[in-house]
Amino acid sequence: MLALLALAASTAAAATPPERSLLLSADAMVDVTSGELVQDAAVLIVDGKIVASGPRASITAPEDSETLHLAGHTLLPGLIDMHVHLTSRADQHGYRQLALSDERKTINGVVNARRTLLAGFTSVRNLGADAYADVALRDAIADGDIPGPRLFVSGPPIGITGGHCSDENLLPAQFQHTGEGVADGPWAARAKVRQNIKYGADLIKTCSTGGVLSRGTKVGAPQYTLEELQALVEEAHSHGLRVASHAHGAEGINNALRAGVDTIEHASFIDEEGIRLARKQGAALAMDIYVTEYILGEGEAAGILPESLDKERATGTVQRENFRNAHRAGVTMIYGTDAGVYPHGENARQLSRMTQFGMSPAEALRSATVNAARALGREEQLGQLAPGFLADIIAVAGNPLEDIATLENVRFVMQGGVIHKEPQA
């Protein structure tokens, strides 16, 4: 009997793989919380998690650790984009979208997930996808079937009949088509939240105003009453899910904030009351201040409707000025780009615009790391190169605290300890 127990114990020990450790070093590392550069830096990674980080001389690695030195590079936490549409493509706007099946959109998502990861965005929040395609993408990435960022997904966004994010406004009345996210009234909104939870959503996306790219909606006009928004948010929060609200106009922004949403997307026409409410409630703003350049520069060729181009001309400049106002007032800003409206993989272009309109490079980096992680509720796992955090690490040539645009050319990407991209010789 003792012999059998000894054999079982030895077999179990042999079946347990040894811990894999890697000492990753570089010329420097950005401490995103302090905004300072650590010279001659290293990160010790064991089984996909960081166990030590700081000056290379301060870290003792196990004797059997692998080593990788990135000469001429600076290490940073993997970036987080809080507003993407992986199943969308930048050349498929307007009526072109009607030619796409749900299956084709999902395949788009597979391609775009890889591009996003290789651009240095190791986690993203996908805010809206038909047929729960983003749930399928999230699970395929988590299972290792396809490469992509760690996904936090909303499923179909929820909104009113004829609304920006919920309905299909391109088809004429003879088709009698209703979008899968439509829910009118407080109880219908609650039911749609429950449905999204049933099918695997991590969070809830709604719309409290019209939008730029939807046919027939006014950007500043409110969508959903305060009562409807309160019911939606209460239902989501009761299940432990956070709520993101697309909101351009001031009244819709304020309604969403009074209802208790966690993040405001776009926030283009936010007023003093909206800024006050956001600060009071700790809500974060994801203001996509780069995308206006793509819409007005290349949108017509991509199929964006003339109506939408006119709406963007009335929105983009105001949004950038209000970005400056909200930042000055101390509102929490998170990094959200609306990638999918413009090409995936170019997510980092917004960083330089954030510095152009009032942020320091360190503040812009925090919006895409620690602030974003906190808005996800993952502040103890993501957004820092610190012990206990997941080994999501990127590297660039040069110092991003001096030139934030270096992040538009990420040369090394690690996600959860797995290397997806190495510098080319």
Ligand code: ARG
Given for the second form:
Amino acid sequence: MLALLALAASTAAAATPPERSLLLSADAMVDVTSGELVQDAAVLIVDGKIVASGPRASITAPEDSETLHLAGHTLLPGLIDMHVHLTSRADQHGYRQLALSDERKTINGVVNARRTLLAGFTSVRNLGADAYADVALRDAIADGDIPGPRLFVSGPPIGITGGHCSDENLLPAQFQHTGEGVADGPWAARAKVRQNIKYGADLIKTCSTGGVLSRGTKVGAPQYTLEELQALVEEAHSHGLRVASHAHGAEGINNALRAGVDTIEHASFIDEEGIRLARKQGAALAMDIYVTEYILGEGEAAGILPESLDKERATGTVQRENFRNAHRAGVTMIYGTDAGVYPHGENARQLSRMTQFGMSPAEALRSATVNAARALGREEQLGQLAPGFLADIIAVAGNPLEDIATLENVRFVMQGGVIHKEPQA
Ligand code: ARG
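Right, and the form predicted in complex with arginine (ARG) of this protein, after the form predicted on its own?
Every component of the complex follows; first up is the chain already shown.
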């Protein structure tokens, strides 16, 4: 059993509840905000929260603190992936999806949530799930019934008839199948937003262009009119929810930004206007620049349709160059991978691609920590190893600022003060 309650072990017999504290130390710690390595570092954790962090010599721990030293390791804040599909599997693409019940997909989610957490991702945004399976997963994790990242979920993605979000184009007309999130027109879009809020969504996911993996949609073609997007975003914002829009083509990206969406997913063909709008409005881009390697390498065997492979060939390379452009222009970048299209647990592979396409290791880490936390509206709780933050802490062997790929092998995972993974002796 990997999961052990590190902090539950102190003196239960005391009359008043004891301060359950742990002094976690390691050879070093990454300060993601400054991008510096703090040598001989420690974090003091009390009741699942960080109360002090920095050079070990600067921290005074209560006398009855437990201690844990991770020799040869570097501590970092738990990573955040802003675009995953926990209920999807990398080997179940195209027509294979038609064989899956909502219940089976939910069980995928249970398995994949654990994998994602053990890979060092202590929080993730799940962007689209049928039957509110994501809400159930989020709550089961929050209740401590199953291990998994803290989930921020959208429920069914909201989009046009026959669009990328509705994902309903595999069946011919006689089956009369309509995707759960289909809504045409401003009022129908508002109604779907209300429904998703009613059933527990934390945010709204929509699609303002076609996609790579949806049958019969065009990545360059806009989906939804500006008017529809404005209604959807206004409705979501009025209830305090943020909006993430899937968008590859420039026109649909710009429509979404003009409507006020908070994050653009993929952003593959973003143009100068999109970059300008994103900067002006403080919208963030989640550009999934690793997944192209999986789609083109393993996609055919995984059931991805030939038309989707063609669309990917026309998208991936441009997206990587535009990632470089947008980052250089100073747009806020958040870490979103589209895991589920490729295997869950491999979420960290994108970090090295981000450094390949223009980021420093510290910038790549910020996209997956502080920037992501801000885009979630949780910048005071998540994404830093600083006093007041939740004790979501990971460790890798060696120095990730020198070799970002060390994050592909996370050795220690703590979430809210609970240890889920420890280095093997
Ligand atoms: N879910 C996305 C879509 O179907 C995946 C896009 C992957 N390709 C890429 N180059 N990012 O559109």
